[in-house]
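Taking the form predicted alone, here's one chain by itself in structure tokens.
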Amino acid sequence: MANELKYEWSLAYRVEHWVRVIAIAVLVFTGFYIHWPFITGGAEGAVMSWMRFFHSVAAYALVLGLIVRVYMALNSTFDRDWKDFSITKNLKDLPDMLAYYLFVNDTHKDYRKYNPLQALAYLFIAALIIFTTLTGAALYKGNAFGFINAAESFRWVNTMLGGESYTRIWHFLSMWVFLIFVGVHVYMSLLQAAVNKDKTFMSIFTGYKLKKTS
């Protein structure tokens, strides 16, 4: 059985991926600063203003990236992959992938682009982006998009979570979930590339991945 290079990720998919990566990195850095300002002195107020500004810009970029990704999943001429995210299908195949990762089985089924664990994890992250956006909007003191009073429009989020202090805690915890996901995601990509020698990790840079052919 030979391997051949397959164009797995178009430029649009790769750009969207890296926009989200940069947005998450900026959100984590600025979020840490907003939670715990580590620059003191006369410029502290100005630094905080800039941190809040970049935090908001990165949040808009993250949400826009999700919207673009959903659009591409439904309408991309390169690869409409929305069927790969079927919850029922992936839950059905999940035991096969878990058995492989837990070293119960030596092999697993062949999957088109995402194995069931990947697909479900990405759906979870999409839901987490929505949740983090809602909690962030509820904490935002100002006008979103220049005309929406965020505090008033998203007051229901604070009410649902038990108050602004709890919203702040959930928003901060969601950042840690993102960090854990990124760490696991990078590790698994490197591991698969090393074990299968299929250029998985480099494919998000080049677009090409090695695929087995009969």
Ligand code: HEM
Given for the second form:
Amino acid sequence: MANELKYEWSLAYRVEHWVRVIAIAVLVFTGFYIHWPFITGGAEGAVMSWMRFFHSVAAYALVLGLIVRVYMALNSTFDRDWKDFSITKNLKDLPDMLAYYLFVNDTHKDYRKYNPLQALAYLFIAALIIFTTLTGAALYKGNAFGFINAAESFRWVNTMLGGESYTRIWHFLSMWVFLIFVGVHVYMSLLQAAVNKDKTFMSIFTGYKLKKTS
Amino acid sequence: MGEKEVSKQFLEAFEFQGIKRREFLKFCGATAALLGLSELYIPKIAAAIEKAAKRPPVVWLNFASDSGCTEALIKATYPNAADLVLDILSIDYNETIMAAAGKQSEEIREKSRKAGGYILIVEGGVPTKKGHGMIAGKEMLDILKEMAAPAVAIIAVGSCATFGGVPAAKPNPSQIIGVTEALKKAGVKKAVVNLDLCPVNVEYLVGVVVNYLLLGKLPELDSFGRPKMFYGQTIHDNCERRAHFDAGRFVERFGSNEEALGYCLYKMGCKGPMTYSACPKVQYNDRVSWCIKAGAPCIGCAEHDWPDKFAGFYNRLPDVKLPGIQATADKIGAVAGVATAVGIAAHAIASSGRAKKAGGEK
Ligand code: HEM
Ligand code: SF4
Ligand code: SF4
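For the form predicted together with this ligand instead of the form predicted alone, what are the coordinates?
Below: every chain and molecule of the assembly, starting with the one above.
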């Protein structure tokens, strides 16, 4: 059984991934600050202004990144992968993958690009981005994209969650879900790189991954 | 009696009370500013109020509340209580301040109801549990229902009347609700102007009434029935401490140097960022001061679902209540985060065990 390098991630996929990473890092840091300002500004400072500014900029990046990713899934010239995200198919295969990760089985089936746990996790992250964006938009008092009066247009989110205090709590808790995802995600890719020795971890930098040929 | 005559009488009444025309115009000026009108409107406002020497009759109902709004009303400077009660409005019925009592007062209310055409001002929430809120043997809900129908306009003043406020806070044994909801329950279809605040800012009330006298209609309302002219922006948008917020300068503790310097009260639980009201501009008591100027964080009293859906006065966010658990969002996040870290570590150890096993088998 030989292994050969396969070009798994085109430049567009990698750029989108790293935009997301930076955006989430910025959102978590600035979000924590908005939640509980831990740096005190001096006489001339504008700490909170900057935090809120970068929070918004990163929020735009995250949302636009998701839109680009959805477009690529549907219409990429490199890898049109929307079929990989079929919920029914992935749910059917999920037990196989869970059995592997929970040490019930020592092997698992081969999957094309994403294993079922991965595919479902990424779908979940897309939903989480939408949820965080909606709650964030409901907290926003300015004009989104310059023309959408966020407070008016997204007041229904506050109504649904039981008031703006609760929108803030949900928004804050969704940050923790992002953090937990990032932790597990990085662990899983390191794990796969260590166990399968297939350069998974490096692939998101270089684009190349080792695949079994047979 | 011609209109001129009425005007003259009206002014004489002012003189009689020792209130100068100048003062009256000052009040009109303050009202114009409040309504966002230019100075050109001052004579128009004066004329509208004078014409209303036919003074729109007002029926003021007191339900479940501490009468703080009535208190605010009679302590107001512009207009002072005398102007307001005797000249601008004809407050025909207000249990707390009228001289009549008992049967006599019920007769006055009945007379007003038959005559109709009054502005109905409601203070206090409406108890819906039978026997929990009665006046002269009548359920408050029924009084509201019969008084609402002949009214030309209904104004709910203060957070009790708008959405239930403090009397409706959990566990709400009297099942108190706000006027809008109570009217819906009673099957009366009528717009209600909600002047949500605890207590109502009398300048808002006068603004709505003068606006009505000027234009013959109620102001534009937001989705909670609050006039957009007073509830269009957050406290935070216009707060005098906003520069400190933007700069990141916060009060961490009362009694500290930061407090003395007038820093932002965000970390002391200020609800200014989620509360819509013109408090920073209009202020209280003839623009002498208001909550944040006085050094207290905004507690969000202008908002729907206040106080239940808001955190404690000095907390930023309310606790999360799950069955059997009550914790801050911070705690929940931290526990979930630590649990994940522990899970990852355990999995990593188990995986290395599997790798060793696989290596051994080879
Ligand atoms: C994706 C679109 C997002 C939008 C539109 C958004 C918007 C906002 C806004 C408007 C606020 C309130 C800021 C203020 O009061 O001035 C806020 C707060 C916050 N955001 Fe976001 N955000 C987004 C994503 C995120 C993400 C991904 C995270 C974390 C991973 C995050 C974490 C936070 C936190 C922790 C707060 C403080 C909440 C509080 O305690 O009140 N946000 N966000
Ligand atoms: S005191 Fe409250 S309303 Fe004023 S700037 Fe600070 S957080 Fe905003
Ligand atoms: S500043 Fe806040 S707490 Fe004070 S009256 Fe206005 S809304 Fe109520």
